[in-house]
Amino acid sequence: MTDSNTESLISLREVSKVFKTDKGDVTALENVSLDIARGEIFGIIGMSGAGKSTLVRTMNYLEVPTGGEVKVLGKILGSLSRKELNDLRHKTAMIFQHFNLLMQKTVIDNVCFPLIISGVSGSEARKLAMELLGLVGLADRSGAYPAQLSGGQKQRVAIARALATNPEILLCDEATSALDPQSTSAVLDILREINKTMGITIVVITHQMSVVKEICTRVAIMDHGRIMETGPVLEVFMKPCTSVGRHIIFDGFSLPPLDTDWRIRVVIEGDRALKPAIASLIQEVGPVSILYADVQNTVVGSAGQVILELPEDEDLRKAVFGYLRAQGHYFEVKGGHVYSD
């Protein structure tokens, strides 16, 4: 949940879709309650059939919720009149994994379609085109076909065109899966761009930790159809609080296992993350061994973790959970158990 003195620009409240087929009932999604505030950008992972998808596209009625309320720009939106609607869409634009170019057209005229739909004049559509154009870096290769593009320059020909309407949120569905990783961060500098400079909410649909943790600020974790956690990236991904999410996020960090009452995970951030923090621990309390070592960077902070293995003593044992208590740290050991100041 947001902060109760930030405004929510999208609210979810006990949303559920079920899909009918001919084998049955199939729930997408399930009691979902989400709010996402203003000017944020607020990332939404799981695995491959968590409901990542459905839930997105309840955010602008492409997908009509089985059940509960979904309100968006202060409008719920089951109460819209089907021109309320389309007015609204324009205001949540969205970007899919992929691109949805129209092949025969040009890139310019490919950002001008919606601008022309919507009753602009061909002339001030151009020139607004090639202004977005010009901000996704492509003013170029506006005579350029989508086939003549590569996966990265077709995403910002999408983006731009995205932006023809002005919107105050934009949906991002998959948008990078489809890229290699120099296209990837290529369009998340221009989506940040655009969140910074045009005060655009971004709420963004993936299976890859490395797109949350470079641009997003909170993010909720996603498995079969429900909301497992929520939370600040860094937050969430050092300390995941469900099976879920320490499965997604650990087996993505390829971390040792906690199988042995010997090993433990230990957390160290903000500023005493850049103290020796296990140097210290080894000369106060006793050796031990270190398995794993990394520091995770984020759009709003860092943090390091390692894990430790232990003597098989177990007064040293206690020893070193006394001192990281007694530092603050939090850390965890075999079976989930957590420890924190």
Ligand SMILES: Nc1ncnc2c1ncn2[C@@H]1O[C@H](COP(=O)(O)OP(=O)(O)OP(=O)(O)O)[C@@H](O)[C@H]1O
Second form
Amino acid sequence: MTDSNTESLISLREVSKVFKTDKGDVTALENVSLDIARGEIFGIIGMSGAGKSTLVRTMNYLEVPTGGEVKVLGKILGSLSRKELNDLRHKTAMIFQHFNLLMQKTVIDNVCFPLIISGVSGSEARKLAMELLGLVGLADRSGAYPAQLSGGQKQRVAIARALATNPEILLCDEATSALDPQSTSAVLDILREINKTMGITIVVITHQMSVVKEICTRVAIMDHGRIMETGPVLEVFMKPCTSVGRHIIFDGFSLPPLDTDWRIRVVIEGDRALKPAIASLIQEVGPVSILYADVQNTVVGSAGQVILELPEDEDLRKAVFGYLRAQGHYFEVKGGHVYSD
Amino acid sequence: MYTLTDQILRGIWETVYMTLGATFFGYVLGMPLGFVLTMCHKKGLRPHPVIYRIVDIVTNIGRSLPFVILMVLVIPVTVFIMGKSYGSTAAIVPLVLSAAPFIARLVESSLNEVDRGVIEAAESMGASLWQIMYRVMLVESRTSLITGATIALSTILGYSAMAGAIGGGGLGAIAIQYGYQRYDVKIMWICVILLIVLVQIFQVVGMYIARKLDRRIV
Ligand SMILES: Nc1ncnc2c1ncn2[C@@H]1O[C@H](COP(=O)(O)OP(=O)(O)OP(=O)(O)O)[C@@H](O)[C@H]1O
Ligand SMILES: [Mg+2]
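Output the form predicted in complex with this ligand next; the form predicted on its own has already been displayed.
Let's see the whole complex now, leading with the same chain.
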């Protein structure tokens, strides 16, 4: 799995987690295998209860799996002593949906916290903490208490705190789910920035498609404790290959459903190719109406998609299909049947 | 002989002395027990059903023993520790033993109020158990702990008045001596009012400190 330039920082093998509850066993993870490489921003998306949080929490052993193996930064977590695990955790920071700041401590003391517990002296910790607060744009609020900050500001403090021990991995569990759109994009900008400048590998758990679209390079779709599909963001977004994936993507982009035999969804690679491709389809084959069209821009490239309503004419449909195939476009019809080369 | 005023002043001092002394040592004993209860609970950081059960039962027994009975029961212990069974200092022993289980429960419930997410964040940063207890739980629950301490003080002050009945001194002893043995109801009422005033002072000061130290209020 590992070669010279794609070193796997996080590697899960057949990881399972069964919660024993009063009402019986709950299987939160079922044989999940996953590799995340250095420098990636890896997204994990899925419905509520899919097991996303449980999965990301196995990556720092906040959740101890009931089966399988978790390897992080070359260490098998299950084989570490408590002390060794705590040392490793300095390198795998985490941020949370509800920020989880110390409410009785000032902003700067919150950022100092991980440094103090790892033995850095007070004055040195404060110096570093001020730098980090500058990085997240909150240097002027260092003396404030979390209760005096907005949600977006709290999450930025949490990011500064997470960066304090100079981690290699940042785990984000629904880090923007409690934020308004402006704060969300401010937080995402910071994440993108630290990935680029510090080379921190980021794992992003979310149920918001837009978050994945804006920062992730690869994504996995989870459902019922399993990973249904995984791949580069654009690939999974445009060409989901499972019904769960299709459902999440269609819902996430509010696409009109392919619920008649006369509707098709066509994917056209590249961001400028969409209009000419549809124009020439109409010119060459005949009149089709456009129900929906968009271009998805992700960090790894762009692609357009269009949902066409064909006239109820079998011959014309055949002609459209023939044309699309000849052009090498990917398209899908009702029931998820896909045509591609 | 002492004048009555001297006696009452001395009574106030003895009451305050017993109360603060017993509260202090009550916390020395009860605080660790409270931590054990929180940590060893099945939802705690180090679940341990056996230890939890033992401490749970011991504190429950301690709390359900009426103070006057406990006071008599532990006389041998008091004599062993203090060398005598009467006087304010000796009274601190039964006061501590009866307050500690109660304090353990107060501490347990304060610690359980700490947001699980904050503890988890500390764990995710690699904090050790001690660091979580000392730097997270103690800090985050301080308002609640102080509120609890004012409750503990008031309760122990009430117990100390009972301790007066068997030679512990303090306002309780004076109240009983004059009110019960000499039918001097006036002195008894003075003592009762002084006890109420002391409770009020503890309450007001405790609540003030708790509020002053709470940073969740903007
Ligand atoms: N501590 C626990 N005890 C029992 N069951 C749990 C526990 N934690 C999670 N579960 C169960 O495991 C499953 C997966 O939960 P998880 O929190 O990982 O889902 P999620 O994908 O993060 O959902 P959400 O989007 O709502 O956060 C759910 O059915 C949940 O009820
Ligand atoms: Mg979750």
